[in-house]
Ligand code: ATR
Amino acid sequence: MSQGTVAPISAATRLCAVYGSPVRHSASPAMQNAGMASLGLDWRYLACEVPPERLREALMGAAAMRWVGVNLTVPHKLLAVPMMDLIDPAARVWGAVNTVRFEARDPSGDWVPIGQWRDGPIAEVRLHGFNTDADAIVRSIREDLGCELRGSRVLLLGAGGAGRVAALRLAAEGVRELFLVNRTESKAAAIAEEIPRLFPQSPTQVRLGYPAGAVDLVLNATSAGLRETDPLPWDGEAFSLGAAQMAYDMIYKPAETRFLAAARAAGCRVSNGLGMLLYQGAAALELWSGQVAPVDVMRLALFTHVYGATR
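The form predicted on its own, please: structure of the chain above, on its own.
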């Protein structure tokens, strides 16, 4: 599949972006711009450093400038929820927004995604929040590791925005036991209390702290590993990675974090978060454009950008 021809920027070019802090490491622009070109869209995708205290202003500015949409990464996914005019039911369940679609009201009163707006001035815009992370997590784990989550034992490291979404999604999948570890235990405890309330039919038993015995999967949902100087995300004295069959790190750059290197050395099957990034980004592009995302093109662009090779 061709990546398409990138048209020159013109007065008709529309914009999208990822907001984060930090955001310079993001591979989303490479992936999304390749996907947009393949679909023949006269769009460009940027990465914008937005501190959390300026998120509302940044969202309102993009809406005022009639952008198509934005993705949100650390630390904005939880902060954005009360800033939305409308929240997709799934995003409301997961309690986090990673994709915002700007929508305009047409003369008949219907709301139309700005990316699908055809002609005429736009008078009124609303912010529609979605979460494309949750499904991307489980799809990537299944495809990259061959892990069947239902009935499994999972150790989840981190209870921030990404960790909370992962915990809820794993419970929805029906993991048998979910062990939550977080630097601030109260955050993990809050998630443990929330899961049976949101998913009363789920068989998942949620426990705080490290497991005694083997687990099927260790999932790192912390940001520890983005920098070489970061501490390891787990306590090696409390839990040995040799007791896990598989390890997944949501971080994708570097390709192999210290956590994944240790897991590989311990005999685990390992995967980083590039697949999660791919699938959440493809879903966001579909929400904005109304077209099927060119996943193969986007995957190729990601591998080339992040690893310097097509793999």
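Computed from a predicted model, the values in this text were never measured in an experiment. Positions refer to the first chain, counted from 1. What changes on going to the form predicted in complex with the named molecule:
Both Asp144 and Ala238 are counted in one common rigid part of the motion between these two forms, based on the superposition that better accommodates each C-alpha. Put simply, the small part of the chain turns as a rigid block by 19° against the big part between these two forms, using C-alpha fits.
Could you drop in the structure for the form predicted in complex with the named molecule? We only have the form predicted on its own so far.
What follows is just the one chain, with no partners and no other molecules.
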């Protein structure tokens, strides 16, 4: 995949952004601008510091300026839900929006993504909310780890925002047995109750606590590991990583957490969470542009931005 030529900014340049607070650390502009250039789009992607109490204004301002779309990160994903004119059914299930697509009504009354608007004035714009995070978890586990989730046994560590979405998405994927462990047990218990209500057809047996036997995958969805001084996210007395075939850490910086290093030493196939960031961004670009995202270009830009090297 070639690195596209970046057109100079002109009156025809269209804008996108990630809104967050804090947002200065975001790797999304590097990844998205590389992807957009590769597709030959005269678009730019910014990172905007938006405090939660100004989120509605910031969304309305972008819509008024006919932006293509925005991504939302901490702390906006839940707050944005009631601000949407329309919500994708999956985003409603996860209860969070990470991608907003601005859509314009054409003369025949159809809603067209602004990123795919041909020409002419736009009279009416709506905000269409999506969630590309949940599918990105499954895609990264499948592609970066080579793990087939359907019918598998998974130990999930963490029941915060990311852990909840992962648990629900794994159940939707048809994991056979899902073991939930969290420092605050009541949060894992609440998710265990939610799964059969949301996915009555799912074959997933949800259990609280560590598994007795082997698992296919152990997934860290806690934030323990972001700092060197953090405790380990699992209890080594209760569960040996040698009982897992694969290990995935949603954390991608540091590139190898103590959890991943221990899993690798125990013989597990391992992956960090950079792929999640990549695939949620690729899906957002596809929603806005209607084109297949250049995933390899975006991965390289992301890797270089996050780790400062190409490999």
